[in-house]
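Just the one chain here, the form predicted on its own, laid out as structure tokens.
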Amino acid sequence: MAALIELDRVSKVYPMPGGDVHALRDVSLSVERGEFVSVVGASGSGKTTMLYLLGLLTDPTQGAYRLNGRAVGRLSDRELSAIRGCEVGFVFQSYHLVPQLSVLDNVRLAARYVDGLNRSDVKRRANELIERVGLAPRIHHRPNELSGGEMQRVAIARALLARPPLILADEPTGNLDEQTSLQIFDLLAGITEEGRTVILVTHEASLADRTQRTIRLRDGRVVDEAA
């Protein structure tokens, strides 16, 4: 079976008025499916570039990206938006949540990127997730009502509505404390128990360093990988 990531010598070049800037180069690597990476490296090293290329948000100049087995530069902006909806789930740093929605409703907002799910499916697969991330007792609360680390659990919650095979995290512990910021943690964990793959953007080492494997950048290159 193929893995769910494979990068072929991509690059990614932004054009700017000073001089084009190099976000990513020759970069090479496969993730597996099931499997909990972290990528790491300085401010401007390339990891939001890679996370936003692997979410399909961004194309790559150079290269072959295949996702879960796809050619993805073949597929039409139609497809990648349905893939995006059905096949990744994004976690960030500032939660993305929307103010005037409950915690219920806030997680059943992913449903309208997916086809083929109904109301009373969406509902339940909510509820569920809900309670499985701990805030079932806060379900009709508003994001103005919890913390930042249970705001962070309602993106989860609503990453996972679709049962993706890859879930990317970018800095999503980085404006919490220190315990709250290893729950967070252990959820993600938990998330590739269940053979989804858990990409894992972070500058904490401590957290990096409790994952299978660390990719690490330097100017858009990849200049290390520890299992």
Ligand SMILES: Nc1ncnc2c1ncn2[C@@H]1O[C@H](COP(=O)(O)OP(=O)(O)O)[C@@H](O)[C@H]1O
The other form holds:
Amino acid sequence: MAALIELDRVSKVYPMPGGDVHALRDVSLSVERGEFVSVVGASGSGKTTMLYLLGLLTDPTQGAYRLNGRAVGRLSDRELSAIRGCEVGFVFQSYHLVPQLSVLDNVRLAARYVDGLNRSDVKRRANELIERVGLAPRIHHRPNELSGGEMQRVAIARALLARPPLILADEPTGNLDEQTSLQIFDLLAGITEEGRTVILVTHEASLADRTQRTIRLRDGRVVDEAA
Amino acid sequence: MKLLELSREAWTNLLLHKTRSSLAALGVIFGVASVICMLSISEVARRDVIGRIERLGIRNVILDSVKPERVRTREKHDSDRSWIARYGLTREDLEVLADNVPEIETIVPMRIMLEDVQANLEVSDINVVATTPAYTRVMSHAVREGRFLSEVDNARSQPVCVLGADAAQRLFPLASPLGQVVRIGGHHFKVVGVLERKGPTGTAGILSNPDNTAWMPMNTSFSRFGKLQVRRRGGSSEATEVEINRAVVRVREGLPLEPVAAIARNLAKRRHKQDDVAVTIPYALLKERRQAERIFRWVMGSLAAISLLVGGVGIMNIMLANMAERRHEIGLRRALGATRNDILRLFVSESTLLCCLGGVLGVGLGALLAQLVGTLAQWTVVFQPLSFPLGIVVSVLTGLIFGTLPAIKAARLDPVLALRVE
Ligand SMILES: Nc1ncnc2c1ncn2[C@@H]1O[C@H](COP(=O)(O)OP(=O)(O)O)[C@@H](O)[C@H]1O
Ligand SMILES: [Mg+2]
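Follow the form predicted on its own with the form predicted together with this ligand, if you could.
Next comes the full complex, this chain leading.
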């Protein structure tokens, strides 16, 4: 079976009035199912761009990307969106919860754009996931009634709802204290044990050290890979 | 159903921003309300005025005796009146006119009698007007029971009368008036006929209410009551000598009315020392009125369009602000699998639902306002039934049109930028 993620000499250029910005240059990469990979690098080195590219939120300027054995370069917005909905779960540094929705509804929102899901199944799974991240008592609370760590746990539950094989987390602990960061990290590590792939962008060397593999970016290039 | 789900989601999202949503809807509500209100009120004004003019007959020229300025000022200063007010059209005027203008088919004179009508000793405030047998034909006023005044009645000055529909109802509420006797100014008159209801004609005065009138032959009026009419009021009395109050001139089929009116005007000027005859052409009035109305409708239509435009721009503004505020949510939804079309639909459905609700409320408010104005101004309000669904359809279209631009912007937003936190 092919690797879950295969990047082949991928570049991403943002054409800007002040000159092109090369966010990624010639990145080649392969990630297997069930791997726990961290991505590190200075601010502006292209980590977020790489993650969004892997999550099909943006497309490469050059190079080829195969996700789950399928070349995604020529797919339509509709097909890309469908893949994002079923096969990718995002976790963001600033959580991106909808402030007006309850914890339960925020988690269930991940099923809104996925076809063929049964309403009651979705509800059951949402409840299970909320329980698993330890937020069962807060299920009807609004995001602004939660702490940062709790909000990030809601976001992780949301990312898992559609059972995607790939979880992309962009500095999920960037806004959290050390102890909470560890809790979130452990949650993500637990996910890989069920065979899901987690790619974690982080600033914290201590966290990166605890992943199976670390990819270091500098100026959009992969400079060092430590296993 | 997809649409149902979409509107449920839109409804939830609107509820999440209650204040903003209701503010946005206000423009549409007032826009539609003013349209409904204006439409139904202009319809009222239209039906009333046009009906009155039409009932004067569109092939007729109307000559009215009007109190000249001299008589008016004298009335004002001389409250103890011991003089005779003498003015207006005479029978001779009408004969001269009929003899000299071949375009004229018939002239129907009308003379207001300052007398009371009594039946069974009860006095009523029914008007008395003398006229000739051609009245029913020229004024298109049909007979319901019995017959109208005949040539013989007129030639022999018979004491007979015909009652308008309201007059008949008031004098003889229980039995048929036919063959009954009424007293007009002390004389006995036999009722020979009752007319159909016609509705008000012209603008004002006794002659505008043909249904509340008792009609007698012209010659009878002169032979029984004379040329001079005296009305006693309180201690004083007023003497008036007006032979003919109104002459309805029927012009032959297919001939223009304006020349006949001009001849009548000239004749009055030549034969009268004072300015005491007014000539009107109902058809011209009607045309003028219709023209004015067309302009009115255009103005109304433009006002309506402008108010809806304002409402639409309000919606657009709010949706743009909405979109900017929900930038992260848009990015998030895209990350969760929403297509560009999903985002488009999300925002368009919100603005459309908002405008639809605004339209429904606006129609209700407009109907209420129109009813209120109608009650205050004592008009009967006539709603154009089509205006209700039209109001709602137009607001939905407003929502669609003005909601689309912000929705397209939202859909085109690059998810990477949408998710960025500064
Ligand atoms: N949408 C964009 N338009 C233009 N330039 C961008 C955009 N997104 C990122 N960049 C630029 O690309 C480079 C990499 O950015 P990013 O991937 O966000 O880095 P990191 O996440 O490692 O901080 C930076 O120089 C950034 O300014
Ligand atoms: Mg970043």
